[in-house]
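Have a look below at one chain only, the form predicted alone, in structure tokens format.
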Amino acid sequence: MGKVREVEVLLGPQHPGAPGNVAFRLKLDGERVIDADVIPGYLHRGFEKMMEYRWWEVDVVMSARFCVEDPDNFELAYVRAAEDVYGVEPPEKARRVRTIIAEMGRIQSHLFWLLFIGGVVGARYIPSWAMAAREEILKWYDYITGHRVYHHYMVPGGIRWNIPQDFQERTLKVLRFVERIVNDIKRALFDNKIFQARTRGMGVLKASDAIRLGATGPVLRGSGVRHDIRIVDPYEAYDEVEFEVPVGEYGDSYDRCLVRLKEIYQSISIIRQLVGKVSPDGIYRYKIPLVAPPGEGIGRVETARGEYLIHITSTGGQTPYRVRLRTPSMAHLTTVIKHVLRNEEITIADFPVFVKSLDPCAPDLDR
């Protein structure tokens, strides 16, 4: 037999095992792929640019579609910067809201998440079972903020309006859902064997690496740093909460799934530590200024990815004069698939598995 040729396959954008908007030139040495260089632009938005000519106020509208599947703590760390630039800190009351919704919107990306691991591994009960708990925290955020998707809620200074009278009740009734069927997930897909087979072992990412690489969020917990914002550098209120940061024991792509598993448990647990606190009496909103001071602002948060920073620069106007951001898909889609792929056999049938276990949010490329 001669030498296997080396051929290019695009996958992508359309393709189901392609993480959204994004896709990958491969290269293929017969069955196992060698390399892959990720092609961003299918969804460029110039978010950064266009933030810089809307009030303040209105652009926590543009933070939120930075990515759709964790929009709020997006939100949350663009609201965190403008009140750095401002010099304002929320009431107290707000800050718990801020973390209960930031929290809420941790469970439902993991859950979104589920649906395309659970999809790309062949157990199609899986993204149904989701997609259901899913839906009643939509229902909760739009019963809450007013929508269902983006929601807006947060604003510099607070929340954008109170709390309704039966929020704690609704809070842990949809807890109390979402937590079941996580159990039933647990059981169906985490302890399935044939699951285990196709992500044990596949994928590896030593912790020397993660970190050398550029890696945040589960993907870095999962190679076994216990490293989150939410600890490291706590925010809003999560100093008043005692929770546990999962992290992985061989850096595989199963690893990787199980902690996401585990922090919807360790997100429940934190909600429910809050929601007691909280009630529709108190100050949930300070009013600031249409025109910002001169001045830097930094928000630094720990969204459903990993690290996310976004800096602001005003000289004293209506709207931002320099909007950036360091999202946490960028080295998770270049950098670590690499060096995966140059050190371990991924064949092109377990391509979408290892990239489905990274989580990627394309949309955050191209801002």
Given for the second form:
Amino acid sequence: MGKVREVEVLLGPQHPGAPGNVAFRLKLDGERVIDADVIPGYLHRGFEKMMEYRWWEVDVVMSARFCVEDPDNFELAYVRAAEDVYGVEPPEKARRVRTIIAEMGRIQSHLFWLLFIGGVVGARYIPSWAMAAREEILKWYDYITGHRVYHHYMVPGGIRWNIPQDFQERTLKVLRFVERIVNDIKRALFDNKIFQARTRGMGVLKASDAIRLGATGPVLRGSGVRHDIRIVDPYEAYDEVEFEVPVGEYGDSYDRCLVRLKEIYQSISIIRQLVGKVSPDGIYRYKIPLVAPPGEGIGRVETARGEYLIHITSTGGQTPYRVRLRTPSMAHLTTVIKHVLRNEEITIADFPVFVKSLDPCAPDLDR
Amino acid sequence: MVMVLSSIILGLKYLFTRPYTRLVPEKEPPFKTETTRGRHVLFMEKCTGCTMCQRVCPADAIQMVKVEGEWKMNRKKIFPRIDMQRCTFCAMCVEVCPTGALAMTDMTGWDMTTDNKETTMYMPYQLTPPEGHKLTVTKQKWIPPPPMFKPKPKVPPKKATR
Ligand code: SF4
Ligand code: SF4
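What would the structure be for the form predicted in complex with its partner chain, rather than the form predicted alone?
Entire complex below, previous chain first.
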């Protein structure tokens, strides 16, 4: 009867369905979302420029802030790039401890994400258990590193200070607690038919499209591509451990969620394998000189959201000459969303679920 | 209904467990450990006024101010003042201080909450050990100091590889 009218709706940045401080300009045709433009910039702080004005060791403080939910992997990438510039090999113990810290970061990031995915499908009660598990991890961080969220524990050349005497017992205790809660969440949320009905078959991303659009991390693996930087280009202590890379089957939202859940178990297993190999004795750090040699450095890690790359150029000064980042959420929030909306009927009610199943991080989009 | 029964049963189990959240500050103090990084302490008799802490601070929270008095170690009579509104509690200043004049306590932002912005700037003589708080991060953390990395004399610039 009446001709089709497109309605423009703004979603976010202050909206429970929006992933953090990022907004969308949605084009609606009735219920269906036909296009979404991301409006970035709410969290832009100019980190790439700021890092050019701070010493090499101090830039760790900057790099943790690219992503609030998963700061450790971002720290790790910077630290590896700076070590590449200096040509310093960190002590073996530091490499293992850094791997443990980074994997804990992955777990707590996925646990935090569980709360949000629960929120957008309307199940806030069950994922709130995940916050208890995350809280235990944050307390563990506070004990080891001195801070709950931004740890600044890795430095170029090793770890900032030595691990405490009861590192092993504490870590294993936290892991037991987390595993128990994640088991319960798996039964209560992922086996729940209502949750499956909201996510199954929705937001399908085929493997070929995922590769073409630059998706990485759980989004790519959810589409069935077994690609993980920890496997294809092992860094730190990942060549010492054995773990599986969970992949999805259909590439829909449920597969992406399930990949994240399975990754929590894999991270727990990685930490269990490594924690027995570290002890408080021995060198934990080489202090690096203030002035770096001229050259370039690259750090490439698998963060909780995907592949992250940092490239640093040094002209032989106290500070980097130029820092360039490639963060995972950029591709997910722009190309992937547009592609799926074009090919599939996603309603406004499903849109937040779909976006959250990509687990984008607004700070790393804007940085 | 049958399909979601197990969720409901599990939910009931959690409903009757002890609440995980804690009542702060009525019942319990905020969570702290012996490594928690919080408000600084400045031991003025140790400070030499070398301005290293000012130069390292990533948040530009430290400025040097003059304090009159007899300072044997500090000829220029300049000491750091710290703006807690800017400070990120990274402990870089503690690490870099050559004499161990700066330290951190477990007085976190929670304890420093205030509705008066003027009080967040701590002058050198205000940075005394706060009552009821322990020293946490001190220079002791880096004793013995980690060995220095000796770079090779000439590092050729690397080619980017694909
Ligand atoms: S803790 Fe960090 S941010 Fe705070 S004053 Fe010291 S160096 Fe600056
Ligand atoms: S506190 Fe330490 S680093 Fe800062 S001026 Fe005094 S001696 Fe130097």
